[in-house]
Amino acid sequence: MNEPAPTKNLSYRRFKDGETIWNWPDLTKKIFQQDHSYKCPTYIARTPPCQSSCPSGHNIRGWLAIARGMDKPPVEGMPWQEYAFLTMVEANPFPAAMGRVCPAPCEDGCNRNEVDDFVGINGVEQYVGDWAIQNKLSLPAPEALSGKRIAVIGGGPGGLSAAWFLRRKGHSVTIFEAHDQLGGMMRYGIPGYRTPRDMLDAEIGRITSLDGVTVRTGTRVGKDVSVADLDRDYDAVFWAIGAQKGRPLPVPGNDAENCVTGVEFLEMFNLGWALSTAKRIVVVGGGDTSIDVASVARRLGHITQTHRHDTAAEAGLLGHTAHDVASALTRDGVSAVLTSLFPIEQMTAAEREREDARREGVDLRGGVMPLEVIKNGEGVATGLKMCQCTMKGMVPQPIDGTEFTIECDMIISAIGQMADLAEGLESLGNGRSAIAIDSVYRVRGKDKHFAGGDAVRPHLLTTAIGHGRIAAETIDHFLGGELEEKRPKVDVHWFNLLEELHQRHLDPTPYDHTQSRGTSSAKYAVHNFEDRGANQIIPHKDLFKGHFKYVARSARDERHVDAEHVLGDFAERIVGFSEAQARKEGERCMSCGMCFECDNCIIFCPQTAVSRVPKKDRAVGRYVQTDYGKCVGCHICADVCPTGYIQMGLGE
């Protein structure tokens, strides 16, 4: 019996079957003509599209060669998770909390993508960070305090990132926080089903607990603390205030009272408020968050009776004592339609949550306008009236004679955000309620005030995190009279040579000044290195993808909701991985730009010229060496460079 030929293109080829490479010319040509060029292998670190693609600039590479044991821990005894902890909060501090919920662009970057399927990094991050809070792992050490004193205004991801690099860098902070409790949107813009509060509070903690950083909750900027007190009493201010108000729906009858934003339906579900009586809710949207809302909807269901909470949540418990409140409700299923002007397909919504919802009970519907709420003579919405549509770049085109209207208790409408700049903050408007900053993240026409997260533009909470990492570098470097005028090309955490070498014990020695012809046997030069990560990302076509074999991705478990038992299921769904699935998808990891210790190049160099470092010199990017008295530049050690870190260039 003949099996069916596979559907999926297991691994890269170079050949196809019958080719000879004696034939081919070009490698012919390579081989025996290069060492014209005088050219011996150079050692290029450059940035892998993962990490470009990361908006908090994770060194994901990095911590995919712990994982794989390739990189190993510097301190005797140190378990990897740990190690890779520690790289992890360079770059961001909440790797359990992204781990989570980010969409991870980093995947959809991977290179492996041209070989077989991404490497699981989420799932990688995830473990990490689980790991982390499980052994109570704390933050590493900070600076002493240098003495300037630093406003952190807001309480989310983007405030809290900066208040920990701030304080990395010996500065004071005082955040201020409008909420009661710190977290934004990662607390009041997602359901804790995906992000579990103790988790959340554990990952927080570690940097609340720093000493040098103070929290002021309770307290709204612009109404309790002027702007003018924050320029008398701080060196500078690092705005992180979000895009907490939703846009309205753009159609007539958006006022009515039961038409509300998605962004007031998650704070006050995450507040504790049960929300409605409504037994039929319309989301429109798309994206995550009306995902979120809508699938929240289902949970909560339809309740007889609105009361607030009336008692503090014990800390770990938020999900099920806020979120459920099933001793004071009486709740029925509640039907949740979620709307797309784009088609489903083309939902901005991650394809895993779309699916999640429509097994949850949520109809989702594509290609679909909102033309006008409907309300009754006590200007109630009663339905919304759509038409279907089709998609002009991104202006819907109503298609005449399709309209109708979906009856409904409720409206929400989750289609952007902004910041709230009102009350005291009218000055730092750039006339679209948002902030406007330069090229560092210093907000227009205010010289010490800086600016990142929502509140500059609605994105994710891991673009936030950057912002917060970045802008902590930028104001860093304004305190000490120093700031640039632009930041790198590639504005990620990218591999340190220098700096892995020093934790090796393995630093250069000081340059005598002497003049020299060539350094490859000098101890002061890092020999035949070059770091183009600020400006370069490799790309896929630079690596040789044939010595990689097709290994099938570890993707994470979930827990499944079926439509009938969703209501009041607020466990979280998300399984994360074994350390043996972590193991694995580092192994996965093809360390784009960086040399992952595979020998190709000392087997197949026909000279004997490259060859190991010696094992008490080895460090990582310093594995192998060249004799360039045996090179003659034939470039097969960078044709079989499976990760594209060896390039062809004047080598002595």
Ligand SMILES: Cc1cc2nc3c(=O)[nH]c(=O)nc-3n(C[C@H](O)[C@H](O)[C@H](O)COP(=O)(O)OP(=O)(O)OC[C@H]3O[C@@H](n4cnc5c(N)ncnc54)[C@H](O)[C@@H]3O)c2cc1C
Contents of the next structure:
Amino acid sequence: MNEPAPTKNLSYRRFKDGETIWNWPDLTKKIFQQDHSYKCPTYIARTPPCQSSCPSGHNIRGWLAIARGMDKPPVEGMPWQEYAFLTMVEANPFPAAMGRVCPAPCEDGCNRNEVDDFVGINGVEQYVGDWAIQNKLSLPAPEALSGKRIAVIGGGPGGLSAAWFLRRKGHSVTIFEAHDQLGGMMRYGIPGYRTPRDMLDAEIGRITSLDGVTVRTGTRVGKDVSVADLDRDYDAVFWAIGAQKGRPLPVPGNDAENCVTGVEFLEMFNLGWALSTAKRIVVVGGGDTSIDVASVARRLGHITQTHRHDTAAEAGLLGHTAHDVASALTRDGVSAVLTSLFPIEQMTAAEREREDARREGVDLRGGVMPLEVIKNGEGVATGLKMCQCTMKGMVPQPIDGTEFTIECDMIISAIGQMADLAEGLESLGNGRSAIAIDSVYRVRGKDKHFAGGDAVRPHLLTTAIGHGRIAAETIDHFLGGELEEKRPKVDVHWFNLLEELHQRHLDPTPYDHTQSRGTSSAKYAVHNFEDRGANQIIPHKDLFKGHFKYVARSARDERHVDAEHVLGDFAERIVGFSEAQARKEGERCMSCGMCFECDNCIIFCPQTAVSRVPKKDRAVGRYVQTDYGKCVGCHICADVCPTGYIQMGLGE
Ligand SMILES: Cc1cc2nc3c(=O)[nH]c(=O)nc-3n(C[C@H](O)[C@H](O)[C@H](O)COP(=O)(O)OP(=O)(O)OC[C@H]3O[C@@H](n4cnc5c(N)ncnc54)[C@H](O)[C@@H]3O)c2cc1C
Ligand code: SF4
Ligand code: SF4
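What about the form predicted together with the named molecule, after the form predicted alone?
In what comes next, the whole complex appears, and the chain from above leads the way.
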């Protein structure tokens, strides 16, 4: 088990070194005499920051509580992994893919960073996702078909997510995909050693095997099917066409034939059309795409002898002719330089990916900008002229006198992508190669058309998946004639006590609407609970962090490939968590904003006013109860609640 050394604040400390004065009389007074109030504890659910930082809105605290064993499966005999999987797919149907390649903004947001180190969230996500694949789990049965038909354009993560959530709500879906296979950039951008294809096929297959989901691959909307056809045949349209066009380098000479974009290069590779690359390449970028290009190039290598029919350009990125003979030829290493406008540590690619690239022999150079593509007399690029730069916001400022040229045989521009809105899709554009949407993901100026994912703003897989989920909800409202113009402030999955009670057959009884007095124990209401999940994120300062001891985070093992061995190595690098590691990370979660059944409030209440809810009535969020006849409003329970679930408020 790989355990990183403690690097940060080892634990939360109430006192600093040298603070020795302990004012006992005052404290005793505070606790036992002074703090009588008219306020009693109330139980407040808020959204944890991990969840609000996850663009797909994953119920992270929920599935970590399952991994820890606190939230038990509601069905006898159901393994915890299955329950965690069913919880995950409520927000994101791609746990195995996310767990591998999501840069995990959730972990940056995790409150545990203020105690020792973040919870290894995406390690748990991958573990559960892989378990679900190994155990051939299906998605939960969707609702019966509503008779409404939705066209989803684009079979990448955004379109597939929308398809799942739309079908879930009972609508039939047709996915139109230009490529021969579904997956979008998960298949045609990201290389297979990061998103293994059998894993992708399994996660996609779960969605496409649902009845009511139809797939039309090899069909480009705009060319093979018109927007007017969609308007005629479907009740709503969701556009998730991604950003398929790479941006060329904004410098003179960028039209050289051996100057290509990162997405073109990777698509050729992923289609199996590029078995080799040029001897010396320069990749300009700094994000995920540029890292993938350089790392793929290092793996592909360069074939020293090319087929006599290949042209100069094909010698760099081989075509079909050379394919047939490539495997018989000698393969040499490739020198790959990756340049970025920003300093290396500020590159947008995840740190782990940067470290891997460096280890694999990619020469990373930060704080440099391209000036000109140097071409020979035949129009072929032979070098990239660059200089050092500083950044003013997003605009590079050249530093005079620092010019230099990197000699190369191929230049790859990986500086961003844009939506391809040519060939019949021109009316969707916002003038900046993206689709403009309003706050509920509706395409501006187009009735019954919605859009999301990279086509709206290129970002991450999890973002496109989140857009798909939210758009599915707004489309469902639109079809029901009640489209709200506003989304919740915290637009993620949040804890729903009524759903929790429902799955445990503990629903409140129906309300008969007769006037009555003394309703504090009436069974038709959920007492003393407030759901602020859609509006409030719980900050670390609201937790009792002193409760949590330092526990080292489990990190996934990685198969590191060094520069000497990278050639031809296309095997996966991450080694998933064991069950014990996944459970341990579940235990490290501080359950911000939700009771995790620690008993502190019961133990510390001086009035014995707090007790456990009887076992038969227990559910997540309904573990403790207060006897308001005994409570004196001293707020000790709220002070010692590690999760910030208790607030003194009742009576205000
Ligand atoms: C090389 C690379 C590496 C990346 N690495 C990461 C990473 O490590 N982590 C991460 O989170 N994100 C990463 N990303 C970003 C991530 O892949 C995208 O944000 C995500 O795929 C966007 O999803 P999408 O569904 O909006 O679009 P896409 O995944 O691009 O899917 C769009 C689909 O629409 C289809 N399509 C387009 N036009 C039409 C049409 N007219 N008719 C029919 N079908 C059409 C396309 O063929 C495609 O399949 C990476 C991106 C690239 C390019
Ligand atoms: S999808 Fe990404 S941000 Fe969301 S929980 Fe998974 S790793 Fe975290
Ligand atoms: S400690 Fe748990 S609930 Fe709190 S932010 Fe981190 S993962 Fe989320």
